[in-house]
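So this first bit is one chain, no partners, the form predicted on its own, shown in structure tokens.
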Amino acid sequence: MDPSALHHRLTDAERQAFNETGFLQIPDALSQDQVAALTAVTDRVFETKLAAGHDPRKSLFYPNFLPDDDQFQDLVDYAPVFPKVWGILGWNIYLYHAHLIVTPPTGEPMSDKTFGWHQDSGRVNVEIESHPRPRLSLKVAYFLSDTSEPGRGNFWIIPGSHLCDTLERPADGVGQPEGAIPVLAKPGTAVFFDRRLWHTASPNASDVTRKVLFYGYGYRWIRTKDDMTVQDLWERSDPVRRQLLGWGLNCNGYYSPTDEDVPLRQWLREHSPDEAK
């Protein structure tokens, strides 16, 4: 990993914003050339799924997309973004979940029906006894299409709700919970969000197809959330990326890692010792 990545470390203001609101928005994290190239690859994936029978009117949720193209893999440890990930979670981390979403227009007007609000991680929110629930992981969403206006299948959030274990929804199923807002993001924006943040997808009532890449980072002792087939990428990855793709010496190393298990920590010892503790 190039030391120039250190120029993109999490700032004190970014840390405060993430801790208080549960999300962080980084405009222009991707250049327009990168957006164009990643969009072309995403379109190719979508066309392949359509050819295999996917309904063109329905949203495509496609996990384990990293092996499909080197450009997807290059975002795993992308220098303008990844330092902020380790700044929040620390160094004993990996990519436990990744999914690509394409949301075509529905052809219908936006209704006021209550969306599917949730926190990530399923049974974690039931089986771990704590308040507030533990952070454990976060996601970075790279927006390839223009969702800078409402109604474009926007990702909705409730800022600050990551510290709430429950969410009061409208009893009649109409309208959104108090404080809910759509995330407005231009192409190239990276949005970080805490897994505990109450959030939801929404219908796409526009004429713009929504395209987003989600990268989920968590601690190495967390199981993968989808059937990731990235082991074939280990041999051609540098040590830090190999860690992020799930490599380890043995199972115990995920809980009590040696230096060889976590090359990110070794790299930080050399380049940013305070973050290697």
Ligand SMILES: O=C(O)CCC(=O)C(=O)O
Given for the second form:
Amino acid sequence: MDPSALHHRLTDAERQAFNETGFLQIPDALSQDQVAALTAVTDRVFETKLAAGHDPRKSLFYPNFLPDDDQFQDLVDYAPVFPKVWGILGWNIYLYHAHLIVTPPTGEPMSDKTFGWHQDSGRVNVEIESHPRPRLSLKVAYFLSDTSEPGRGNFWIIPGSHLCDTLERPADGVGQPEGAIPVLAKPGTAVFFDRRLWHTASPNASDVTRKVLFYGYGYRWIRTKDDMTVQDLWERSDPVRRQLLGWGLNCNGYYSPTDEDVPLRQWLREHSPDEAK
Ligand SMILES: O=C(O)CCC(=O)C(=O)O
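Requested next: the structure of the form predicted together with the named molecule (the form predicted on its own having been shown above).
Below, the chain from earlier opens the complete complex, with every other chain and molecule after it.
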């Protein structure tokens, strides 16, 4: 992994903001050249899906997109962003889930229906006994299109809601829960969010197609949440990326890793020993 990553470690202020609000916004995480290149690849994916019959007016939710292009893989351990992931979760982590979402304009005025508010991880929220629920994972969302204005299919969140196990929604199904806000993000922004943060997609009432890449990082003892057919990439990935793509010596090593199981820890020992503990 590129040692320039060390310049982008999580700051105390970022840690405090993430702990308190459950999210963190990093503007200009991607250069505009990177945005253009990733947009071209994303458009190609969308066109392929359209050719295969996807309805052009419907959102495309496409998991397991990493194998489609090297540029998608390069964001897994992207130096300006990934250090903040290990800064929050530590080193026994991998990419358990990733999806690409394209949200075309609905062609209709903005709906005032209550959106699909949720915490991530499905049954985890029912079957684990604890309060607050455990963090376990986070996602980094790279915004490729301009959602710096509301009504553009924005990602919505309720800041600070990550420590709440339940969410009170409007009883009549109209409007959004108290405290809800659209995340306003320009192209190139990376948005981190705690899996427990109550969040939702929203309809796109603008004429700008929304494009976002989501990378979900969690502990190595969590199962993948999509097919993650990334094993063919192991051979040509460096050791840290290989770890992030799910490699390990054996199953026990997901729970009780040896040094060999977790090259990220070895890399931190060399470059940032305090974070290797
Ligand atoms: O598309 C969005 O803005 C929301 C995505 C989402 O809910 C998720 O990644 O869990």
